[in-house]
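Read the single chain below, which is given as structure tokens and is the form predicted alone.
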Amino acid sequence: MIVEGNLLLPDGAQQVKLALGWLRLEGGRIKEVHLGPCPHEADAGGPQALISPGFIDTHLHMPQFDIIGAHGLDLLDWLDQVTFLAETRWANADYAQAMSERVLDQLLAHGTTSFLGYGTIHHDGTRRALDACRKRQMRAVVGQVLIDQEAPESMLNEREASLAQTEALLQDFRDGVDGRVSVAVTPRFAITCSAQLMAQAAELAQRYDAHIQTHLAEMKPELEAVAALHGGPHYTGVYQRAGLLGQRTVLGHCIYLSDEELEILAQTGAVAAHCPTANSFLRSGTMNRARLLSAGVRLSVGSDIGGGYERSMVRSARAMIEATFHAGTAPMSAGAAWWHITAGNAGAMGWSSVGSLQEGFEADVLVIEPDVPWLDAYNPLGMLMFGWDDRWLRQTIVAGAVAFDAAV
């Protein structure tokens, strides 16, 4: 398959550039990358098209896609009154499978080809979600949620049983062994997890070299609740004591952190997943991205659906730029935002063969055809970022095969 257009390519540290060129996709990989006009008849794209790596989302909740827009509640009330109720529906594995198929359809139609996501406490439902990802050949890491306290009875699971179920998933879904799908160890957050559960989850993740995903410091009442339940000098210390922090740990939000906590995150290499649309929607606060970066903390960006209300990672990236305005810091560039949702998020996840249009990389590619004269704009990447229209996405290619086609 030959894809032609303006290639979104790496350009030094945390930046991208545009260059007219073409790709040859073969065997699920990018076989060739060439700059200049395409000498062949292209199968997709054209001289006015943008050819981008597939977008990567580092924080979303698969069972929450149907509760987008539950407005007017803060985080803890939103969980109790809306979210947990929606997640209990995944006790029906058939429902979980059908919903997972719908979720993946939506992600592909918005250009997301890889993601880190939460399932629910339900083992069979989460397994069906992983099966759906494997069927689509998406690069995905999904976790069965671990909760053993401070939640409705319907959302609690017995600690040893849920850890054993997570281990069974870790054994059955191994990236590189039987596809592009693997499992994250997923303690929901410190309020709903006992110290014993978090420590055992950390040991399990270490044994399987698995990703860990959880939430950290999303809103001030959450910090107070964690201190009352676990003590200690700060929230990050709770995770540090449990052994949950490391290079493969992704922590959603990270808004309210002390200098000492930032130093711990930097030293351990844990990733802070910036979720700007969810932070504004739930009125949790605004991450000061510049402060985390200056402290040496690794950053990624996520949609955080369903607290987040944007399926499009371009819109999430735009919200990240806007958050720098609200934080009173120098705004990040559009090029940096494009980098974040492609190569940057790939690097945060430790994925070395996605997120960039390079020879030998997995062929996750987007064909985007804007209906505006974007190439003549003062800042083409800025025009695309701030003028984004999801209808511009013509094809989403996953592992070299067309997974979404707007013409169909």
Contents of the next structure:
Amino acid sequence: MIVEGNLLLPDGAQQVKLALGWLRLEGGRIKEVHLGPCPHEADAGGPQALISPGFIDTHLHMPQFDIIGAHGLDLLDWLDQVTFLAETRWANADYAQAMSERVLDQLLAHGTTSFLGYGTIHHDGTRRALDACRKRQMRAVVGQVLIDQEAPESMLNEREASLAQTEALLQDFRDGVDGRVSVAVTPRFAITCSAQLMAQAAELAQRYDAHIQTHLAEMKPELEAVAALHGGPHYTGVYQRAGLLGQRTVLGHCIYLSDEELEILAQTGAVAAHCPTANSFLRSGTMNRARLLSAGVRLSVGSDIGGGYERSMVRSARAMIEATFHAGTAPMSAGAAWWHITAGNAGAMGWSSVGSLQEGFEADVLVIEPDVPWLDAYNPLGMLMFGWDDRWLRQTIVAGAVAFDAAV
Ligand code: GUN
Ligand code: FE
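Next up, the form predicted in complex with guanine (GUN) in place of the form predicted alone?
Below is the entire complex, every chain and molecule, led by the chain shown above.
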């Protein structure tokens, strides 16, 4: 398959550039990358198209797509009154499967080809979600949520049983062995996890070299609850004591952290997943990205659906730029934001063969045809990001095959 257009290519540290060119996709990989006009008849794209790597989302909740917009509650009330109820529906594995299929098709229709996401506490439901990812060949990391305290009865799982179930998933879905789908060890957050559960979860993740995902310091009442349950000196210390922090750990939110905590994150190499739309929707606060970056903390960006309300990573990226306005720090450029939702998030996940249009990389490619004269704009990437219209996405190619086609 030949794809022609303005290629979104990495350009030094945390930036992208555009160059007219074309790709040859073969065997699920980007076989060739060429600059200049395409000498062949292209199968997709054209001289006015933007060709982007598939978008990567580092924080979302698959069972929460149907509660987007449950407006007016703060985090802890939103969890109790809306979110946990929605997640209990995944006790029915057929329901979980049907919902997963729907959710993944929505992601593909918005250009997301890769993600790190939460299932629910339910083993069969989460397994069906992983199966659905595998069926679509998406590069996905999904975890069965671990909860053993401070939640309604229907959302609690027995500690040993849930760890054994996670281990079974880890054995059945192994990135690189049988495809592009793998499992994240997923203690939900420190309020709903005992110290023992978190320590055992960390040990399990280490044994399988698995990703770990959880939430950290999203809002102030959460910090107080964590201190009351787990003691001091701080929230990050709770995860550090459990052994949960490392290069494959992705921590949602990270808004309210002391300098000492930032230093721990920087030293352990854990990733802070900025979720700007969720932070605004749940009125949690604004992450000061510049502060985390200058402390040496690795950063990624996530939609955090359904606390976040945007299925498009372009609009999540736009919200990330806007967060730099609200924080009063230097505004992030559109190029840096495009980098974050592609190569940047790939790097945060530790992936070295997706997120970029390079020879040999996995062929996750978007064909975007804006209906505005973007190539002549003052800031083409800014125009695309701030003027983004989902209808511009013509095709989402996953592992070399068309997985979404707007014309079909
Ligand atoms: N903290 C614990 N669980 C959740 C969740 O589902 N969403 C958000 N935004 N924060 C959380
Ligand atoms: Fe979340």
